[in-house]
Amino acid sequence: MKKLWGSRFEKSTSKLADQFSFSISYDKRLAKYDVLGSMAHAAMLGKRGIIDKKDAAKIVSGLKTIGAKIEKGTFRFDAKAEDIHTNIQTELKKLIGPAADKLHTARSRNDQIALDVKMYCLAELTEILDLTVGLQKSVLKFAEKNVDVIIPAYTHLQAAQVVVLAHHMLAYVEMLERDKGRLMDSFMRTDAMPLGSCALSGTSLPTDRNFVAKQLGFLQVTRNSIDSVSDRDFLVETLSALAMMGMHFSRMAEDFIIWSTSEFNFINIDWSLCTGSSIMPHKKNPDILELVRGETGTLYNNLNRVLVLVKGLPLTYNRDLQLDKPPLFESVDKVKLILQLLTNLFETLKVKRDILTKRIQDESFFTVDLMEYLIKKGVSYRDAHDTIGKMVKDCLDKGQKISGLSKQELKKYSEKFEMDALKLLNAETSVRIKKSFGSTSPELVKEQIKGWKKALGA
């Protein structure tokens, strides 16, 4: 197949060089955006009189035919084509003849690929944002269904205090909301149209870049032709946002992996998201969540690949930038799949309420409540902490319940203690007495759920 740049060369590149350098195997994913960008560009060339209007109409018509084939999955991607631009250009010429040779007027593959990747990112960011909202809604529905469930909460994986399960779920919603903010930030900085910058310096032809931007739905036009063809910040930023999402996915997965163990046994993960053992018939393994946790490394690696790729590149375009697409495509695919899997997880997850009810009987969960009881009576924080610490050492560490102490025994620890302090030694009271905004108070959690449902249109 004739290369777009081949007329100047004395001989063809070797088969080995072609095998090493051709990108059609992966950049064919950009075919849809290449066609759309070319249609807008051809319309602009005709409108501005840079090429004959009839030729421009022929080009647009031919590209529509190619675009329809791409949408139907009937377009033939040619492995002998250097890249998707060459593939489409060649097919266009077969369709409409010599008029196709005018399409590349006032553009380069440098600004063309920047356009294609930006259009791809904008479309995928939109879809990922929608999937993220879907996951948030699924989490909220699960939280609301289990709003009366109280669970142990941990620091250092050691039992700490009790919280409402829905409160824990809302932490995931908050994490995902920050992810959405980063995705939207990336969208905003991607939404600038680079086509018309040509190789690096622009063109002497009377183009109208704003017309092309409007045709393609871009918010603005890039301001510097050098930066336009060399910039991959938007791609790095997208990969960064996806990597952080992966970190959040991994933390969610880890919580549920731990909660599903026989040692914790708080939840039941649906069979459809688990696998078995080839040797141990009793096993029900949370393999899907383990893979979610593992794929976070892939998302980190893809970000690092592109950061390393661009770190030493001189301005402007360098062929190294061809290699930015495989990590982008892989990260986008994985995040979209994980979002759907996690949505399914929350839709099918079951809580073992009876197990949790027994687990939250442990009086060590309520030591802070006892300490704050003394603080409300005028005891300093340090003295209150020391008092409850001694009580834990004398009672809980020896297997005795604090709730079994008499009034006289309580008074030995502090004269401020009355028998009403023992009413604090249960989970329902512990969560109910929390007052601070953002805390685990059931009433506050219900208000948070109500607010999120309104914000997300759930």
Ligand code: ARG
Contents of the next structure:
Amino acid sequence: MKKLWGSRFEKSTSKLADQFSFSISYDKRLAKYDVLGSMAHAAMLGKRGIIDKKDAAKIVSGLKTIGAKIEKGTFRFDAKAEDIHTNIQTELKKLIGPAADKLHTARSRNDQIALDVKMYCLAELTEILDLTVGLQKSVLKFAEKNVDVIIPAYTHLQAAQVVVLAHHMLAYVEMLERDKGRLMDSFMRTDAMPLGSCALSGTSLPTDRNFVAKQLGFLQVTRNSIDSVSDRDFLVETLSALAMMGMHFSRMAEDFIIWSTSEFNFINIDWSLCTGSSIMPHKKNPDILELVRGETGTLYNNLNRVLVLVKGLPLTYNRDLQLDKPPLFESVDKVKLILQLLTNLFETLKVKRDILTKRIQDESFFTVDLMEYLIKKGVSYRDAHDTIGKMVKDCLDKGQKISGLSKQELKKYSEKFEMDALKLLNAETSVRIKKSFGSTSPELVKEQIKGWKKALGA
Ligand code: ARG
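Requested next: the structure of the form predicted together with ligand ARG (the form predicted on its own having been shown above).
Let us now look at the entire complex, which starts with that chain.
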């Protein structure tokens, strides 16, 4: 296929050079945005009298035809085209003839690719935001369905204290809310229209960049033509937000992987998200969650790829920048899939209430509550810690339950103890007496659920 730049070249590029440099195999994903951008550009050229109005109309209508084919999936991408810009330009010429040659007036592929990728990012960020809200809603629904369930919570993966399951679930909702904030941040800074910056310096032709921005729904135009064709911050920011989401996905996945083991046995992951073993017939493996955890590496890697790619590039455009797209596309695709899979997970997840009820009988979960009992009676934190520490050690040594201690035995540890201290030794009380804002008290958690439902329109 004829190159957009071939006229001053003494010979054509080698087959290997083409094979190495062509981007059509992946930037064809930008086709829709390339067409929309060109339509707005052509309309502007006509309106400003830079090209003939009739030619502009011809271009727009030709692009419309191409756009419809792309939308329907019937557009035939040409592997011999250098990139998506060349492919569409050539197709347009076939369709409308010489008028097509006027489309590339007052622009370059440098600002064109920046525009295409920005439009792609804006559309995908919007979709990812929607999917994230969907996931938050399904977490919330799961939390509400199991609002009376109490679970052990861990530090260092050692059993620590009991919490309301819904409280743990709302931690995920918080994480996802911050993820949305980062996506929106990224959206906001991406939302500036670069087309019309041309190769790097702008143009002497009387263009109207604001018109193009308005047509394409951008909030503003970029202010500096050099920055416009060089900047890939917006893409790095998106990849960074997606990498952080991956970090959260993998932590959620890990919680559920652990909880689904026969050792923990707190939950049942739906069959539809597990696979079996080819040799051990009894196995039900949480492969999907393991892959969610694993793909986090991909998301980090893609961020790193573009950071390294852009580092040290001299202003302005350099062809290296072409390589920003495969990692971007991959991360966007992965995150969208994971968001849907995790939504399915929460919709189908079952809690093993009987097992949890048994597990939270362990009195060592309530040692902090006993400490606070003494603190409320004027004992210092340090002394309370020592006292309860001794008590726990003795009980463990003797294989005795704390709740089985007599009044005299209790008094031996601290004069401040009365028998009512033993009423603290159960999970329901332990969560109920928490008071601080943000704590696991069921009342406070229910309030939080209410707030989230309102905020998410659930
Ligand atoms: N395929 C190129 C990219 O993705 C498009 C811009 C090419 N510009 C150039 N001057 N060679 O970045």
